[in-house]
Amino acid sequence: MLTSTTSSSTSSRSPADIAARIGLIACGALAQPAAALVDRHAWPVDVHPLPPLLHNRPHLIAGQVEALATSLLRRYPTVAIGYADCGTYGALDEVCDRLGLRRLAGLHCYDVYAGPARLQRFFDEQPGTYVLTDFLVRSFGRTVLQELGLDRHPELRDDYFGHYTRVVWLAQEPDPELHRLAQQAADSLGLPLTVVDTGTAGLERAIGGLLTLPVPAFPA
């Protein structure tokens, strides 16, 4: 059964406290950097995420959020969803429509690391796209080998990935393990890789704008 979690940042915070601070439902993808940019700039939230399993059942993402988000409306004085539409067609704009709450704009998080026109460009270019994110590329073998079945069935790749020509890496912090998990998850897909170095600009200030937050000044 998927549940929430919640950030053990607040676990010691009396209530006059957290009425002073945002609560940022995030993403189980984005939690960790989206935390480390609230520590970074010592920005007034307390991130709770959600299991980033949630990603293959998109069906049961609006339904998460409500609930965690009418749970935390109790306490904070501001919510806000770090989530894109991640799948939910329109389902988690109901609920923030509801509640009187803001997400991250995009279709998926992929827009908020590259940026939607860069994004579509790589569709454009080759519509047989796979994206991994730095979360990804850590995860694959359980959010994709496993959550398919291709551990014990790999045989069913092609069916799955038959039509993709290449995967495309948007590199937040690439390092060498990091680089060589990407490779390997390519390779186990039996594609070509490619790197785009994006950083963390993107989340960082996609995440200030939704929390109005003051964020330094990229270029663009």
Given for the second form:
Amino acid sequence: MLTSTTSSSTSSRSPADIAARIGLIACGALAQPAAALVDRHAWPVDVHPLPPLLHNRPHLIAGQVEALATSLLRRYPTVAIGYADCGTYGALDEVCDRLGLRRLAGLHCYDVYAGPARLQRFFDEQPGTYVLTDFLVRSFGRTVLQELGLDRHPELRDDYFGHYTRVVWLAQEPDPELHRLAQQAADSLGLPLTVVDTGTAGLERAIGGLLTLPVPAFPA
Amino acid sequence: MTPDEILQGLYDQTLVGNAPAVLDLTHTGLDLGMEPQSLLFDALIPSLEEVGARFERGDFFVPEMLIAGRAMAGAMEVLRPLLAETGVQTIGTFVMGTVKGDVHDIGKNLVNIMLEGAGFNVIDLGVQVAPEKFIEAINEHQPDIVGFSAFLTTTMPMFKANINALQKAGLRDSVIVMVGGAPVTQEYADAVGADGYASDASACVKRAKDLLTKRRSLVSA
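For the form predicted in complex with the partner chain instead of the form predicted on its own, what are the coordinates?
Zooming out: every chain and molecule, the one shown earlier first.
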């Protein structure tokens, strides 16, 4: 299942090189921005993505992370988990405890991007808030519409989204095309779109903290 | 069509979520003089149970569950008044709702369909149901069971708030409390003082029946 999509692939590294590096198992939805941060800071990190669609089968996440982590621990002195709880409801924490690993804080990557307090405010304001990230905006047709069967059964839209009141896009690197896609996604759900520019500072802090690497200070 | 063909067709078309066909077959069966109970218990419920089994095996996913549920719900719109007319006894009343602060109801709705199919009178309070709304509904409908559903770890604590509200209203001992939802576990259900928990719709029906039987045997003892 492992498909390295990052520039931090380990394929050309020698065992001696790897012995000085960190293996970061990343959710496929975070792998690209995580790899970009690794490149930007020249961190000694190799990103190992797992398929993003695991998020639609969250009961499988812990097992797949454990299998990959067990394999990587034979090669890397340090392995970290680039997942939040992500709907595993504690199962991922059990894996981390068992293997002595750390994961990203929070319930979801939304917490990582927006901060848990800010995210909670969105839900306090409107419990029917549906959250998107850049990844989800780009892949909306595949990861949301197709996975929920809405491409085949559009009549199910209100079964899924009938009680939602808005889409909040946590925009990391917004551009006109992403804006268009985000609006299109919200329109397809019949919901208004709110854009919240989060940038990537939250992810940068989270990954840097996870790997105890130097990260520039950002305003809170 | 023969009655057996009607039943087989209802089973097959519910399984694939063909709502128009299920509705047509329901009407055709009734026009042929078939009993509503037969259509329900010999075709629709077994089909939905098979949908649940396939979901558990990973052969079906949520969309397949939903379209099958919608197909059965369409048939139930026709059958429900007929079943009431024929005096079919409900096995119990179940008040159900998604807790305050939570808008998720897909799982709850599937459970409702399964419960109704199993013979429960289901009163669905919808989503974002505040404790006082549950209390009102319990006073009004005198249910055997009340079900609290939550999809978020952040809304699960409402189970305890609801149970506290029941206690405060003096209703805790008069109603069985069941809880469920994706993040919920048996340990959590025990910790908040619920009487029952189930991990999916099929399990919920079995657990509800067991709890009801147990409660009634205690009352009659």
